[in-house]
Structures are given as C-alpha cells and as structure tokens.
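Take a look at this single chain, the form predicted alone, given in structure tokens.
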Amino acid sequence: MSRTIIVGGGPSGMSAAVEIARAGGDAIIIDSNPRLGGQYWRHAPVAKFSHDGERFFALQEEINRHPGIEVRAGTQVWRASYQEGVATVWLNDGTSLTSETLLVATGAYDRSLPFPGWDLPGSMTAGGAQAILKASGALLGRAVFVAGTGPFLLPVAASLVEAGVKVLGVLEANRVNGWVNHLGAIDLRKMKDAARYFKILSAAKVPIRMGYAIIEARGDGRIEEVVIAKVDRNFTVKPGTVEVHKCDAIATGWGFTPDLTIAHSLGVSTDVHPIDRSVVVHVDAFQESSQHGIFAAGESTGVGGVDLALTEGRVAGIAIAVQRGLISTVEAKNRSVGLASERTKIRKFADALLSVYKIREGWRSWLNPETILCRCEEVTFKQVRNVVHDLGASDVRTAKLLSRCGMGMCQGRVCGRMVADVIGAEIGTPATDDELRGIHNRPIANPISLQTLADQGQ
C-alpha cells in the first residue's frame, strides 16, 4: 500500500506522522509553509518559542530521524479527488500523489467581520499579525489596537508587546461572565497560559476592555484612527459610548473558520456545528471520515486548539496504522490509552469557548451602505442589499451570482460566511446548512499558473 498522504504540517499532521512512523509506516507531509509547525508553531528559520517549544522540537526530531517520513514544505495542494478508495492530490510543483490513506489536517484561518474602513492598509487579522511577527519579525504598526472576541486576542497582544509594539488596548466584544455557565469545562492549563499573557499586558499597562469593539477605521490611504464603542450582549452599539482614538494599525480576530477546501473536494460528509454554525468534517471515533481511508484531525473537525489537534492527530495516526496493517487492533488499543477521554475533555472546553465568545447578530448594525463586504470584488453592503430587495435574490447562491461576492481571488474564504449571514438577514431566513457548506466549494484550492492547469487539469 502506498504511503499515507498528510495534508497539513501543523500539530495534528505532525503528531499523526509520528504515530505512523512509530508503527513502522511511511508518510508524506505536504504543507504550504516553508517549515513544519502550522500557525501555532510558525517560526523563522531558527525556531524560537516563548513557551511550548518542547513539544514542537520533540515531534520535529522524531519526524526528521525517520527515513519513511518525507516533508514537502512550501508546496500547495491545488486539487484533490477520491475515486474507488483512492485519494489523489495535485501539487503546484507539477506532481501528483495517490494513496489509499490520507489525513486532512488543513487547520483553520481567521474569521473576519466587516466594518467601515476594515479594508484600509494597516488593518489585519489577529492571526495575520501574529504570523508575520513569528515568521519574519515584521510589525504591523507602532501603535496598535487588538480587537474582536476570543482568548486568541491575548497571545497576539502579548507577542506584539514583547516585540516592542505599543498596544493601545485589547477590546473584547464579549464578557467573561459568560463562563459562569461553563465552569465545569474550564481547562486549568489554559488558565495558566492566560495568566501569563495578562501579566505581560499588565506590565505594559495595556488596558483590556470588555464589551468593546472597533466599529470603524478611518484614514487617508491607511489607518490613522479608529472608532470604538461599548456594545451590548448582541454586539449593538450602546448610545453615548463612542470614542475616537489615534493609531496606525489594528489586528482584529473573530475566531476561526475550519479550512475545508481539500476535504470538500474529497467528498467527505460534513456537519454544521450547533453553536457557531461553522462547517466541520464529520468523523468517527477513529477520526475517519465518511470516505474509507480519508481521515481528518485538528481544526478541520472543529476549532479546538493545539491540545485537541495533537490528540486527534495521534488517534488518526494510530487508526491509519491499523488500517494499513502495520499494527494490530490490540496494539492500537494499548497505544491509545487515555486519548479518547482526553479528546472528550478538550472538546468540551472548546465548545465552551465557542459559547462564551460567540459572534452576535448585532455586528451588522456597524455597517453603512458603502462598507465593503467582499474585498476581492469590492462589493458593498448596499450592493448586496440591492440584489435582494431590487433584483429579487432569495438565496445565498443567487445573491452571490448577482453581486459577485465571494467570486474573487480568495474564492470566499474571507467574505463567504459574513455575506451568507448578511443575505440571510436581508431575506429574513438564515442561510441553510447546505448554503454554509457551499462556501467551502473551491474546485481549485490554491492559485496556480495556467501552465500547471494545462499540464495537470483533467
């Protein structure tokens, strides 16, 4: 049987590869980044981590010393298919790979919410700001606001502070008292991390303001000031709370969206998460999808952080080893002791995070008619409303075709979910599960040259 293909070299892909190697198997890890680690362990050529580097180095060392594990970094999968039990992936280097076992470990990307001026230079997602800092040490600005919702804002702000950036404030749109209903799900390990970030921010005198959001950015050619306001529990602006502050950049983050482009191309079944309505790969207890031999782990099965990704990767790697006949089910059971309960515990905490830091519908009240929703095609909120109220669009697909939202270079990665929510509100009916699934339908997963398309296209 051909070696296992692992698409994604982050925590879940790395841990799966290690388990396959320990069972005596071989695998190839394909990742678009120049080095292993994913977003969580993204780093410059010389890896330096402020914390948690031990786990990365241990995984990397085990992968490097195993002759059966190949790492193909800086390589993108632009197309994938599954036929008669065999998965095929086409790569942007002009080659293709086939295997009867494949792991989707493609992670997630930042979820964005629009507001007037969010498309100005100097506006970046929280994950983007952290990525360029980790990879090259580049700073998005000198005086920065970090805003949105979720615990990810804290490490982003802390890393900027440590890099010498003046962080003017961390604005959390939700309120921490939401944890009252989820005390049993709290992960004390994560609380220790949070305490460390709070200590860094406190020492730098960075204000952390709960129930506040950036509702507008202004500037001539780039961000020069932002409008912030206190928002209620539905994210609607509270009267009399608007403030204007000078800054030269902002990093905003509203959670994450699982990257299911490759999973969708492989035809696996997906679920719509009951809490945040994100689309995730449906997997069984062994992380296997609805397609035999296709497994998924990490954020593609639901955003849950590094610990869940590592655990799911191990489960998937062991299951792949069994399916390939490398180890027996008895040996797999011995290798898997404690993994199922650990996965359940972490998933409970992840679901609590989604509940506490949920995106509320009131964000749409921040928009004005000229607010850009689709940056690729420069489609405004007014134009989207017009295709519904003037042209009669009654579903997400029709509105997309009439407005061109989501039909640009990013193929809806950035605007797909927000546009679906806006259209659903204008129509009066929320986007259906199938419409949300359709956001991830990208036959060409990544940009390629016409020459590559001509050589490899079928």
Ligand SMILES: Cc1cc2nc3c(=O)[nH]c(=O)nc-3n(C[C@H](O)[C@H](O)[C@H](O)COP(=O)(O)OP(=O)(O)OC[C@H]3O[C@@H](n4cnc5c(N)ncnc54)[C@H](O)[C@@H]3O)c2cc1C
Given for the second form:
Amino acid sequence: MSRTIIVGGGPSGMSAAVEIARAGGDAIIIDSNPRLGGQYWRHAPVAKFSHDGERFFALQEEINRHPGIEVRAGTQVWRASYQEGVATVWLNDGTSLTSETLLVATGAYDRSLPFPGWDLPGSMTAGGAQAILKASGALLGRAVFVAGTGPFLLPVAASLVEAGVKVLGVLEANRVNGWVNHLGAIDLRKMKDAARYFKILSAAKVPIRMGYAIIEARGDGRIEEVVIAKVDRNFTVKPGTVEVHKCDAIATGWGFTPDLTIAHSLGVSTDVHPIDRSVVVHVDAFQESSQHGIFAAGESTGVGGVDLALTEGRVAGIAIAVQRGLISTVEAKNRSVGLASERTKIRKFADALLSVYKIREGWRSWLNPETILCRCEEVTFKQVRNVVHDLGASDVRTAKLLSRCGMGMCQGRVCGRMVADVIGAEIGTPATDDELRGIHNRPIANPISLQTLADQGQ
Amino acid sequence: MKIYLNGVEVEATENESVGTFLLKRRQQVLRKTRFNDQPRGMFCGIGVCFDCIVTIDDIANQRACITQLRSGMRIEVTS
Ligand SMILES: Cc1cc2nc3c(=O)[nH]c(=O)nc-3n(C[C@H](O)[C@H](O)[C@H](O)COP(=O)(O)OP(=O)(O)OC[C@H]3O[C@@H](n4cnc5c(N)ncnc54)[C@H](O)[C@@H]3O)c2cc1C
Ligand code: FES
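Which structure goes with the form predicted in complex with this ligand, now that we have seen the form predicted alone?
Below, the chain from earlier opens the complete complex, with every other chain and molecule after it.
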C-alpha cells in the first residue's frame, strides 16, 4: 500500500498527519504554501505568533520528528482523480502520486460580495489582508476600513491595528443581537478571543458599527474614498444614512467558501448546507466521504474554524489508521475519546455563527448597472441582466455561459456563488442545489505550464 | 539579492512573495485588465482570484501573491 496523500497542510491536514504518524503509518502532505500551517497559522519563515502558536509548534515538531511523514510544501495539486478505489493526484512539479487513502484538507477562501469599485486596487478580502500581514508583514494600506460580516472581521482589524495601520472603522452588516437566540451554543474560548480583539480595538479607538456596510469604493486608479451606509436587516441601504470617508484601502469579508475543487474531481458526494447553502463534502462519523478511502476534514466539510479543523483532522487520521490496518477499532476508540462530542459542540457553535452572520439578499441593492460581477471576464451587472431579460436565459448555467461570468482564470471561485444568486433573483427562482454544486466543477484545479501538461499526458 | 522590475535592477530580500514585495514598494497596481484597461492589484492574497497576475521570467499570468521571489527574477508589471 502506498502512503496516504494529504492535500492541504493547514490545521486539519497537520492534525491528521500526526494521528497517522502516532499509529505508525506514513503520509505525504502537499501544500501550495511554502510552509505548513494553512490559513490560520500562515507565517513568515521564522514562525512567530501573537497568540496560539504553541499548538502549531507542537504539531510541526511531531510531523518533523516522524520519518514516515513527508511534507512537500510549495507544490500544487493541479488535478485529481479516483478510479477503482485508487486516488491519483498530479502535482505542478511534474510528478504524480497514487494511494488507496487520501485526505482532502483544502480549507476555504473568503466569500466576497460585489459593490461599485470593489475591483479597484486597494480593495482586498479580509482574509487576504490578514494573509499578507502574517506571511510577510505587508500592509494593505495606511488608513483602512474593515467591513462585511462575521466574527473574523475582529481578528483582522485587531492585527492591522497591532501592525500600525489606522483602522477607520469595523463595519458589521448584521446586527449581532441575533445572538440572543443562540446563547446555548456560545463557546467560551471564542468569547475570550473576542474579548481580546475588542480590547485592542477599543484601546485604538476603532469605531465598531453594527448594521453598516461599504456600498461603494471610489478613486482614480486606486481607492481614495469609500461610501458607507446603514443597512436594514435585509442589507438594503437605509435612505439618508450615506457617509463618505477618505481611506487608501479596504478589507471586506463575508465569511468563507469551502474549497471543493479537489474533492469534486475525486467524485465525492456533497451536501448543500441548510443555513448558508454553501456546498460541502458529505462525510460520515469517521470523516470518510462517499468514496471509499477518500476522507475530508476542516473547512472543506463546512466552515467551522481552527478548532473544528483540528478535531476533524484527528478523527480522520485515526480512521485512516484503522482502514490501513495500523490500529484496531478498539485502539481507535481509545485514541478518539471526547473527539466526537467536541466535534458536535463546535459544529453547533459554527452553525449558530452562520445563522447570525448570514448574507441577506438586500446586498444586491448596492449594485449599479456598471458594477463588475465577474472580475476575470469583466462582466457587469447590466450584462448579466441582459442575458436573462433580453436573451432569455432561464437557468444559471445558460446565463453564465452567455455572459461569460465565471469563465475566467479563477474559474468562478470568486463570483460563482454570488452570480448564481444574482441570476436566480433575475429569473425569479433561486439557484438549485445542483446549480450550486456545478460552481465547484473545475477539471484543472490550478493552471500549469504546457510543459507539465505535455509531460503528464491528457 | 537582485531582481529586475520592468528591466530595472532592484535590491530584494528572500522569503517574500512577488506581491508583498511590490506592495511594500507601494506598487499597489500590478496590471491593467484585458477589456477595459482597468488597474488591478492583489485581492484575495492566497492564489484564488488571479487579479494579481504579472509576467515573471517571460511567462505571463503568474500569480504574484503566491510566487516566491528568487534571485535574478524578471518581473513585468503594468501600471
Ligand atoms: C485568507 C484566509 C485567512 C484566514 N485567516 C484566519 C485567521 O487569521 N484566524 C482564524 O482563526 N482563521 C482564519 N481563517 C479561517 C481558516 O479557514 C481556518 O481558521 C483554518 O485555517 C481552517 O483550517 P483547514 O485545515 O480547514 O484549512 P486551511 O488552513 O485553509 O488549509 C488548507 C490548505 O490547503 C492548501 N491547498 C488547497 N488546495 C490545494 C491544492 N490544490 N494544492 C495544494 N495545496 C492546496 C492551501 O494552500 C492551505 O494551506 C482564514 C481563512 C482564509 C481563507
Ligand atoms: S491576489 Fe488573488 S490570486 Fe493573487
């Protein structure tokens, strides 16, 4: 049997590798980042964390200590397939690997909503702003707004403040008193983290404004000012509340989208999440997907943050060890004590967050006819409306084909979901579950050189 | 180490992506779009959006945010 393939070296991939190693197994972790850690523990070559670094160092140390675990960083999986119980991944270094067991630990990326000017230089995703800061201390701007929805806006704003950026405001589009309905699910650790961020933000006198959104960014070739406004519970702009502020950059984030590109190529079944309708890998209690030997953990099975990713990774690693005959089911039970209940608890908390920080339909009222929806192909809101109302496109796929939305280099990663929602609204019927699944269908996960393509055939 | 930015030799440090290196030099704009000639810079920061594409060592469409700087690299940006 060849060693287990782990695609993704973030918290979930790392914790799975450690469990496999503890059971005496072998695995290879592939990650396009130059270093282990994923999005949460993204770091400079010499790792330094403002908090929660201990867990990273412990995992890294254990991975490095085990000769059975190889880390191939700085390498992308550009294609994957699954046939007769064997998974194959093709890497951009020109090699390929096969195995009977593979873990999808590919994480998530920022979910974005469009608004006039969101394509201007100086406009970044919240995660992107955080990522460049963590990886190399780069700052997106000097005077910035952080906006969107979700608890993630707070750590982003806090890290920017600590790095010396003037944060002019944190705009949370939802009203967080929605919390009252979910008190039972509140996670105390998370509350402690939030308290820490609030402390940093209030010491720097950063205004945190609930029920506010950036509805436009303007500038000559880069962001020079933003238009912000109060929005109602449905995210529609409240008349008479518009303000204009000078700034040189903005970070916006609307939660995360699980990255299903590799999972989809492996042919696993997916679920459409009941709360936010995101597409996630369907897994059983052992984190195994519908395909025998293909496991998934972390954000690819539903957005839940670092603690859920770590727990799911451990469950998957132990289950892989059982499937490969390294440990007995009795031994697996001993190693899994508390994991299942921990996972249930965090998932419940994650679902509560998803309900509170939901994206409400009124965001479409921020668009004007010239607003770019598909950044790659430069398709505007007006053009999408035209293919529905003038060309008669009556389903998401046709409207995308005719408008070229989602057909550019990012293959719909950025606009896929939001364009499906716009088209659904124009047609008058929301995108179906299968239309949402179709967004993640990308036979080539990452562009590769013609040479690599020629070398690896097909 | 040295790299070449639009043909001009500049001093650079290792362990930095092309995107963050340029941002630190206040080069927010990395390219102009194909159809409307609009400026674009880094957006997602993690290799997802392809807004940051630049030409590196004569190969077009390389993502600046996930390409690590190497000595002697030739980077072409449009701004
Ligand atoms: C930009 C960004 C910044 C974030 N910052 C924070 C933060 O500061 N704090 C916080 O609490 N949470 C943050 N998050 C949330 C984050 O999703 C979770 O905290 C956590 O990192 C999830 O762990 P994971 O193991 O599921 O996936 P990730 O940590 O996302 O790891 C997945 C890994 O898979 C790799 N990968 C994916 N596809 C491929 C492929 N085809 N080939 C090779 N490698 C691949 C990626 O490079 C990545 O390293 C951030 C998310 C994003 C998108
Ligand atoms: S900034 Fe999105 S791919 Fe580089």
